[in-house]
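Only one chain comes next, encoded as structure tokens, the form predicted alone.
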Amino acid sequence: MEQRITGRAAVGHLLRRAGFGVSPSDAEAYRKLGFAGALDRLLDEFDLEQPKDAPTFDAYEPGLIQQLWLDRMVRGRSALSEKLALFWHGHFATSNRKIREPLLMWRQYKMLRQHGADRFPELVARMSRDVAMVRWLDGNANRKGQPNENYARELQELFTLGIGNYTENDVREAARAFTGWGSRRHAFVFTKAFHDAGEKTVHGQKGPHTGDDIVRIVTSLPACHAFLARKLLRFFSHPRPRANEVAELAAVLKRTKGDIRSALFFLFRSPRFLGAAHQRALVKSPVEVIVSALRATGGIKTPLWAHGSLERMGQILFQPPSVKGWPAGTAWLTSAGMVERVRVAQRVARSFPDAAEQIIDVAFDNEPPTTLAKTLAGLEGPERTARALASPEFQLC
């Protein structure tokens, strides 16, 4: 029989994967509570109010979408919310490089984090509306008698099926159905003369489709219903999932007609993800080592220079490298990427000198790793604090 995790390494580790590692005030609350409360305590966080922007806020300040999001990860009151959030900003990953609307992107952002444990086909719905969304994949030049193809696909191969999972045929037949979905002034409006009212067939279903009836048929397919629930268990339970995993988080996805709150709640209590063989098993992105790095020293705003460290490691929100999104796991680990990952390490350790221990206790429950506490004994100061946060372990959740 597999070896769980229990106690407090269990709370530890699910806070790890359910956000971005627990800071040192909140720690022994979390504790308290016991692995079932503190799962409970997570997901009633996405019914608290969403944060408001500042009346001074002005998305094209070069870099504030960035520096908000860091600190609402850093300090947020949801921190599921905001890693769910960045889960789905890599699933339905837009760019600002194309789209230059900084305004568009928070939009998207902030839909991301209030719907993101919404029903699936719900969530699809809204970005297949979005305009950031609509923008990067050309849903302004998809009109009749000359349909783009760009959603559609994408749409098929990287948002709900996966390749395999559909045809040629049904890539054409559902970019017709998206014809005339644009946006105009920062708005998704609908033109009908531009739209393709003809019979469709997508995935074996006549009809004279629209674009929601494409979004209400492929998410309602088996293949979608795996394909979500193998990307959910690889971000946050364990990179190589297994086919029976797999068909059971489907079978909850279908049950529950794509209801991501309840496919969490099952992911997370589920006895896989607190088997020991999956402790530290998913290597960190660049924001979440420098996220968890902050929370487990007790910081409370990103500094400027986390900008910088993000962008040499790859990592730069609103700004994934394509339509893919981010690379995951060993591939962060490049040699350029590590020395960043050192650095990151000191700087904080220089702003935070004396916050070792918090580090054990927070970042690896108050039992650090044989090898680890070999490497810490006899450092002191900045030096300890520095280890601690290079450290191979702590480059793993």
The other form holds:
Amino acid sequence: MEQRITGRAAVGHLLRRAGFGVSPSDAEAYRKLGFAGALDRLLDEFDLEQPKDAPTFDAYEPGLIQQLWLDRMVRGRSALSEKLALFWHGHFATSNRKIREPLLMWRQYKMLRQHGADRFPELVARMSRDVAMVRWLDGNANRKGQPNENYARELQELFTLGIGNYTENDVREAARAFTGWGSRRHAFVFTKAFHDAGEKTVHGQKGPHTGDDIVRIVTSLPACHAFLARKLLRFFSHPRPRANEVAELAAVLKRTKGDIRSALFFLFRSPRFLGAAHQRALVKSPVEVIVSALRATGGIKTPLWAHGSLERMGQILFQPPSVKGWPAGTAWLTSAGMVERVRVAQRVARSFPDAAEQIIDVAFDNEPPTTLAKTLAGLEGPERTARALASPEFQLC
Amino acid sequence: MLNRREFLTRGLSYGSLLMLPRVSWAAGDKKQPGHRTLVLLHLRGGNDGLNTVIPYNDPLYRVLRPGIGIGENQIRKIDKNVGLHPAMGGFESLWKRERLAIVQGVGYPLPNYSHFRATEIYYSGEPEKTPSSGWMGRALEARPSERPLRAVAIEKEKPLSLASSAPGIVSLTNFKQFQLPKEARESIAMYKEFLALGGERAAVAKRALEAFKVAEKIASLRPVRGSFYGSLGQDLSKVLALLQTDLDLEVICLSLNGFDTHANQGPQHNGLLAQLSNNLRAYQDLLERQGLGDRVCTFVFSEFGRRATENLSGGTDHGSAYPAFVLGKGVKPGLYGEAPSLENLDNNNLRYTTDFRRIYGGLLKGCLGLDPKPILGDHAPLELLA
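Shown: the form predicted alone; wanted: the form predicted together with its partner chain:
Below: every chain and molecule of the assembly, starting with the one above.
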């Protein structure tokens, strides 16, 4: 039987995966709760009211929405909501570079944050009406008699089923079902005159399907449960989940009609999650690197250098490189990325020169691995802090 | 120019950093046959092709362009039908030396007139779908390789054309940005320890160490001096620095801004074409003097051409078909394709006669030895390379 971690290490691991790591101010509270209690608290925090928006919102300033979200990740309550929103943002990858309306991107994020743990079919139905998404995948160009297949295709290929689990016909017919699903300025608008109300056959089901019917049909397919299970496991659990792990989680999704909260509970409570093979098995994305470094040192505000830094590491929030989202795992470790990760460590250490012990406590559960302990020996102050943050172990979660 | 000895001695001065695991930049690539480096230059904004490669014998040219049309006696004639814009002395010289192929009427069905979307189309090579990978990104995936550095974009951000699951793709604006901070030395030592742990840890460490090595390599480069000027000149000096090393890159991307000439086109277009033509000529000359002529092929394209009819502001609006250029010693020179008709216009726009994917196919075949079909679909490649 694989060795399992317990106690403080288990709580630390959970908070790294279901959030961005503990901060010194909440470490004690979570540890007192123990693993099961900590998980309950994280799931309860989903129900917390959403933080209010900043009073003035410059709709044309993309930097602002990045700053706002990073700040929430660093110091907001309900780390799991933010982490899950980050997962969904990468999943339903929409880029402001095309939309050019930060306000619409912000609304999409808020929707994902608020409903990210609901049932998946409901989330997809909401996303199908999200104005940023409508514009991103050319919903307004999809009309009766001149269908635009973009949304119908990406919905099936990237959002719900994966390649090989739908046919070109399914795409064509689904596109017809979404005709008329458009937007006017910042609002979703269904225009009946543009809608093809005729009979369609999608995944073997015949009917005068609307977009909602398509969502219902595709999200109830076994392929969808497996597809979603694998994605959740790869983001929260392990880069190469085993077939039986995927099957088990898919079964939970099927049983609960796609309830994400239940799926996450099952995932985190799985015995394998606490196994040695799952410890520090995931490479932190650039956002996780900066946010976890700030949380571990007790930082509360996102510094201005964070934006350029994220860009150099290859992850600009609200601007994924394509509808496929961001790469994962060792793909983050590019040459520019590695140089930048060292620089991030130095910059944070400059702002928080004596945070080394704190970092060892919250980011390493007070049990630094031997390799790390060795390299820190004899170092003090900012050098010690920077070394801890630049370490290979800190790049993993 | 940095010869092999200079490179090695300069490299050794980086001391302990070189105790990184040995990396074979190119030589170890037994899997793939040799290739030519493909340099892709995007003229951003939509180049006015009709004033670049000018059908001087067609009376309709003067009808469409009464104001901004180029005077016949200024046109640099290259054959009995077409000639180059007067500012393109450099390209005329390349044409005479048989280093230039001009592909006429480049475009694709149902052209898009948005900079953003048209660029996506050219970068993905897939006009019919939402892009998620680049045509060169897919090419790199089709040629698996162990090299830690395969493609470079002289851009702030990695362009969609290089979007790929293959590693070894970098974007940079200057070499110095890769300079390893001195703390990197310690980082590298930590990753070497990590490597010794084996398993998953070793995979992470290996990737990280390779990345540091690539950064170190890039930071050691210096732009090449030559008769270059302007932003294109600066970028080409960096391209040359990359081409002169033993990196043996497969593709390098760069772009030149400013071609969106909606108003008072004359002076702007003049300056841009001069910058394009003079710098590329100097670059090609330098490449050949260093014996690299057979190793590089350069492709110049735009996201669209401009409208055949001029507008009322002395300029042109977004259009479709335009001429693309392929430069190099191994290129089969001459005019390719059919000049678009000036009579049979599509709502004042030129109709394309050569699908751009045919050029891409010819480049994938001739430079990288790839079958273009799985990457671009069924478009007969133009045999551009010898």
